[in-house]
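This document opens with one chain alone, in structure tokens, the form predicted on its own.
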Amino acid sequence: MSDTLKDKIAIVTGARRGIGKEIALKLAKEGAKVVVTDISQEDCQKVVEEIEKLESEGLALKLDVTNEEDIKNAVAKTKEKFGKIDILVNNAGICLLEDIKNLDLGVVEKILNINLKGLIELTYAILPEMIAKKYGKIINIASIAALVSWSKIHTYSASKGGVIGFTKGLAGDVAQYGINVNAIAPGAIETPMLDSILKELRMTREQVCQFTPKGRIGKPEDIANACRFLASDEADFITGQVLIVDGGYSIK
């Protein structure tokens, strides 16, 4: 275990399984004492075991971005235990497909709710305590989705870009308490999300790999490093930014 973020207090939303996840482990074995999130806190639970495995301590709670009440408790269960909230990674997030002739409003507002709506209303309940000790680290997860143009998720992309720009505006007002706000932007990466998402597009992993120099798809991991990065103090410098860890994909 490394001493990177030694003693410093993470939360991280969706971490149950795929990227959240990861990221959830790599700041552990980066010294960091994490608080798992998601909708089920039985298999936060299990994230949290293997946190403990890494010789460094977990905090599993139910958390559904959408419920304020679930908000409030995490917040408030965290500094319990905790006492401080040093790290938000902000990865929840949904993304279901949308056929423009067939269009569902309600699928549009889960998906804003979800992804931005959320992810607003977490970092607001956060944003006091890492005022008053003039620290933190906010790192959003938003997609390169964002950025180009992917058929039939277009909602999903517009809460990414969403995510981006409320990354970039809030960075600008919490840079003067010492809060960093930054967003990474995936690409193609190995989670049961691009699961399904190429089964309903009837794509293939190949085809994706066609139009990534990289040649791969992403790993959790991927991901993971970069946010690791950005909740160190080595990215004190580096605020408002969108860091895209795409293989290249946007780069075509």
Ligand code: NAP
Second form
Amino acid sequence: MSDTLKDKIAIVTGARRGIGKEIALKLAKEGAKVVVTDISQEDCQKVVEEIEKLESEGLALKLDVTNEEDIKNAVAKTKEKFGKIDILVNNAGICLLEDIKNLDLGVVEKILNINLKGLIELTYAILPEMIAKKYGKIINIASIAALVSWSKIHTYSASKGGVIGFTKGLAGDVAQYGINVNAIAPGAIETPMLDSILKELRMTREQVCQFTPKGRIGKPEDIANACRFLASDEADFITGQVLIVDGGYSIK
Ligand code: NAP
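Having seen the form predicted on its own, could you now give me the structure of the form predicted together with the named molecule?
Whole complex next, starting from this chain.
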């Protein structure tokens, strides 16, 4: 275990699997105590057991980012167990495909509620604590879908564009309180989400790789590494930025 994040307390959303789980484990490996949250507490507990094997500490909590009570509870329980919150990783997100000939505002509402409104609500709930302590690292997981066009995910793209706008706007307002706010924009990363998108779009991994200069699909660890850096004091002079981690997909 390294000590880059020693004694730091982190909350990660959507962390029962995929990118969020890898981020939780990476932060723990760097010495942070991690509150592992997602829609299912049971799966989060399994991640906490892995964190304990790394000789760090964790706490599993049910946190649906669209549920006000869950948000209040997560803030209260984190402070009760660990006394503070230093790092917030807003990772929870969904990607629902939309057919241009069969548009549904219910789908739009669902995507925006989770990917954007929920992210803002949780951030607002944690900011007073960070402002009071004059310390905080907020990392928002966006997507290159906010920057380049992908088929059938226009509302998802809008939600991630909103995440980037929120990141930049908030960063300017809270820098004076010692708080850094940055976003990571992943390209295609091997997780259950990518699996279902590729299936629905009838795309192969080979096709994605063809358009990716690095010639491979990303691993959750590629995102976790970027997140570890932005969560650390090595990134103290970086705020309001979007770190693109996509193997070069967006430069083509
Ligand atoms: P994933 O495997 O689907 O994991 C996302 C997690 O978030 C799931 O456990 C999911 O639970 C949870 N979640 C969904 N709605 C939630 C809510 N209301 N409150 C709390 N948690 C909720 O996806 P991933 O690929 O790891 O994605 C993580 C983040 O990276 C997302 O923001 C995604 O948009 C972004 N991203 C992913 C890729 C990629 O290629 N994988 C690319 C760019 C950006 P359920 O399973 O119950 O839905």
